[in-house]
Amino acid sequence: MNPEPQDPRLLALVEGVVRIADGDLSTRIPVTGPRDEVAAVITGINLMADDLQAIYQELEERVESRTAMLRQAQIELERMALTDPLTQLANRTALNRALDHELAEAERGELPPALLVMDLNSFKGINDTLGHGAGDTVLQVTARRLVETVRDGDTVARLGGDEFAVMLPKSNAAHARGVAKRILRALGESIDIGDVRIVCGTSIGLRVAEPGHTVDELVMEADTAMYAAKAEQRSTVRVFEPALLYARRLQGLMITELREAIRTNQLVLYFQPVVELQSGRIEGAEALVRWNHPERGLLMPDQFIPLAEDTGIIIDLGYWVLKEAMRQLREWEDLPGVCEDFSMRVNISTTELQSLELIEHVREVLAETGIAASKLIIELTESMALSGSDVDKYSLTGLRRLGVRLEIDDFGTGYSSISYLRSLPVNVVKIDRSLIEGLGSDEGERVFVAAVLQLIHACGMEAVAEGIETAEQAAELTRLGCTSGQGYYFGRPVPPEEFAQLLRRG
C-alpha cells in the first residue's frame, strides 16, 4: 500500500517558521490550497509575524529615539563642561583644548596662536560697594563686549573671577596688539548698573607662542605679563618678556618669606599717637605693621600688604597684628600716667571683614589679654562699611555687640554723604589728611571742614583728624570742635619702646 503524498504546504510552513525564528520577521507563508487546519496554522503564523514585526519596529524606533536623546544629553553635558555658566563663554578647560590644537598646528608649520589674559581693574571695589549682583552684571557685559570685539574664530574664555582670556589662532605680535587695543577701548566704556555709572578698564598681558611652548607655559607667561600690566595701575597692555618671569618668581619667593615672617615673628608693630587736641594728652595709638626682613631691612606696609591681600595671607597677618597690638596695650595699661580710656586702633582689610572667623578671633584675643572691648577701635574704609555683603554685615554687627568700636578711615575720599554717614554702623570717623591740608591758610577749606565736622557730630559720631603736620592745623581743628587728631606734628610711627617713653612723659 503506497503512503499518502506529503502536503507541500507543510514544508513551506516549517521553512517559514525557521526563517521567522532566525529573525526574518518580514517572512510570510503563502496561503494556498483548501481552507483546512494547515491553512489556519499558516494564517496564524503570518498574523504572529505581523505582530512581531510591528513590535520590533516600535522597539527599534524607541531605541533610536533614546539613543538620540542620550547623544544630545552627552553633547549638552560636554558643552556645559566647557562653558562658563555665568557668561556662556568658554571656560579654562575649553581654552586649554583650543590652545593645544593651535600649538599642534603651529608645530606643523602654521602661524602660532597669541594669547591675551586680562582682568578688570576695579572689580573688587564694585563687589564691595554695589554687591555681587552688580558684579555679575559687569562680568556679563564684559563677556559680551569681548565677543563683539574679536573674530568668530577666536576663543573668548572666562578663567574665573574677573579674569578673562582671548586666544587668537594663527596670529602674530602686530595683530595681537591691535586686538588688545580694541579690547582696551571696548572695556574702557562705562557700564550702567541701575542709577550708577561705572568704568572698570582692564589690564592685558600678551604672549605669542613660540616653538616648543606648552599650554601651561603659554598661559603662565601671558598671566605674568598681565600682572605686570596691572602693576602700572592703568588700563594698558604688557607683552611678556623673560624679566617679568623673574620678577614673578621673586614675588613667589616673597610669599613664602611672608608666611615664614608671620610664623617666626619677623613682623613688628610701630605706633603713632592719637592725641586730645585741647590738652595734647595721648589718648590712644594706631598700630602699624612693619616687616623686619632679614636681608632687605625694614619694609613698609605698601611693600607687602597688597601681596598678603592677593594671596589670603592677610587673614593670618591681621590676626597677628591684633594679638600683638592688644598684648602691647595690656602692657602699657600699667604705665603711670596712661589714661584710663587709652585705646588702640587696628586696621582690617576687606578679606578679614569677610572672614567668618573675625569675630571669634577678636573675642579670643580680648579674653586672652583681658582688654576691655571698648578700648579696641577697628578701622575700616568707607567702601567696606557700605558693602552689601551679608558676611560683612554679620561681622560689623558682631563686633558692635562685642563692644568694639568701629572707625571709618580716610573719610572724605570715597562715598561720603549725609545719607551714607547716617547708615554706617560706626562710632568714630577719621577725616582724611587731604581735607585739612589748607587749614590755617585757606578760609574756604576752614568752612568746608567745619561743615564736615558738623555733619559727623550731627550723626552722633566722634571725629578724629589725621595727617596733622602744623600747629596752625591743630589749632584750627580745635577751634572748629574736633577733639582728637594724629599726624607728624604730634609724632611719627615709632617702635613700642619709644612710644612707651612718650607715654611716660605724658
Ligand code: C2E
The other form holds:
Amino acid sequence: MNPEPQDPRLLALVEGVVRIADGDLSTRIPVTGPRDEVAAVITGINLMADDLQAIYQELEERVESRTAMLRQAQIELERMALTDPLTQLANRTALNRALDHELAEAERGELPPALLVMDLNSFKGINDTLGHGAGDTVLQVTARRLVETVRDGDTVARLGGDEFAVMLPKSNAAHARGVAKRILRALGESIDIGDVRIVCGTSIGLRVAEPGHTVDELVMEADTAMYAAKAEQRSTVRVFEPALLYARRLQGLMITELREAIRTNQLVLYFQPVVELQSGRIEGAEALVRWNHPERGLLMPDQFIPLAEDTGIIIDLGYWVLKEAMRQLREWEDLPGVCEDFSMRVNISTTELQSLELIEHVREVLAETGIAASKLIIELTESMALSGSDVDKYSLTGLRRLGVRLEIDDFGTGYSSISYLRSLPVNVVKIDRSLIEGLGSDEGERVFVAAVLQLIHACGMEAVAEGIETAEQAAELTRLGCTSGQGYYFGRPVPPEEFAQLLRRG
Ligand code: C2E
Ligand code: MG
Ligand code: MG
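Having looked at the form predicted alone, could you now put up the form predicted in complex with the ligand?
Following is the full complex, with the preceding chain placed first.
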C-alpha cells in the first residue's frame, strides 16, 4: 500500500514556520494549490507573520527614539553639571577641566594658561540693601560683560557667590594683564536696578601658570592674589607673588589668635561720650572694641572686625562686647553725677543680627545685670537693617519687644530712604560723619543736614550726629534742632578708667 503522496505545501509550510521562529519575520509562505485547510493555515501563518513584523518594527522604532532621548538627557545633564544655572557660565568643575587640559598642553611645550580670579567689591552690600533679586541681576550683568570682554576661546566661569574666573589659554603676563585691565573697566560701568544706579567694582587676582603647576595650586595662587587686591579696597589687579602666600598664612594665624583673644580677655572696650548738644551733659557712651594684641599692640576694629565677620567669630566677639559693655554700664550707673537715663550703645554686625542667638544673648545679659532694657541702644548699620530678610525682621522685632532701643548707624552712607527706615522698628538715627564734615563751611551741606533732620523728626525718630570735630559743627547742629552728638570735639574713645573720670567730672 502506497502511502498517500505528501502535499508539497506542507514542506514549504514547515520550512516557513521554522524561518519565522528563527526571527526572519519577512518570511511569507506561498499560497498555492487548492483553497483547502492547508491553504487556510498558510494564510493564517502569513497574517501572523505580518502582525509580528509590524509589532517588531514599532518596538524597534520605540527603542531607537528612547535611546535618542536618553542620549539627549545625558548631554543636558553633562551640560548642567558644567554650567552655573544663574549666569549660564562655566562652573568650577568646567573651569578645572579646562585648566587641566591647558596645563597638559603647556607640558607639551605650548604657552601656559593665565588665570584671573575676581570678586565683586560691593556685592554683599547690594544684596543686603536692595535684595537678592537685585543681587542676581548684578551677577547676570557681570557675567555678560565678562563674556563680551574676552575672546571666544577663553573660559569664563562663576565659582560661586560673587566670585568669577577667566582662564586665558596660551597666554603670558603682559596679555593677561591687558585682559584684566579691560575687565576692570567693563565691570566698573554702572548697572541700573529699578531706579537705583549702582557701581560694583571688582578685585582681580592674576596668576600665569608655571611649569609643574597643578590646577589646585594655580587656583589657590590666583585666589591669594585676589585677596591681596581686595585688601586695597578699590578696584585693582594684583599679580601673584610668593610673599602674598605669607600674608595669607598670617591671616590664618590671626584667626586662631582672635579666637584665643576672646577667651583670654585680650579684647578691651573703649568708650566715647554721647552728649546732649544744648548742655554738653554726657547722656551715654558708645562701646568701641579694641584688641590689645600681645605683639602688635592696640588693634583698631577695622583691622579685625571684617575678619571676625567673615569667619563667624563675630558671634562670640559680639557676645563678649555686649556682656562687657553691660557690666561696665552697671558699674557706672551708681557713680554720683551720672544721669538717670545714661545709655550704652553697642554695635552689632549683620551676621549677629542673622543669628537667632542674638535675642537670647541680649535677654540673658539684661537679666543677669538687671539693667533696664531701654538703656541699651543697639547700633546697626544702614545696609544691615535693610536686607529685609525675615530673620532680620524677626531679630529686630524681638529686640524691640525686649524694650531695647535700635539705632541706625552711619546714616547717609547707604541707599536707603527715611520713609523706608520708618517701616523698621527703629528709634534713633545716627547721621554719618561724612554729612557732618561740611557743616560750618558749606551752605549746601547745612541745608541738606537740616532736611535730613527734619525728615527723621517727622518720622517720629530721634537723631544723633557723629563725627563732630569742631565747635562750629556742634553749634550748627544745635541750631538745626539736633539734640545729641558725638565726636572728637566732645571726646575721643577712651579706656574705661578715663571715661569714669569724665563721668565724675560731669
Ligand atoms: P562706628 O560705630 O560708626 O563708630 C564710630 C567710629 O568713628 C569709631 O571708630 C570712632 O572712633 C570714630 N570717631 C568718633 N568720633 C569721631 C570724630 O569726631 N572724627 C573721626 N574722624 N572719627 C570719629 P572705631 O572705634 O575705629 O570703630 C570703627 C567701626 O568699627 C565702628 O564704626 C563700628 O562700625 C565698628 N565697631 C567698633 N566696635 C565694634 C563692636 O564691638 N562690634 C562690631 N560689630 N563693630 C564694631
Ligand atoms: Mg557705631
Ligand atoms: Mg558710625
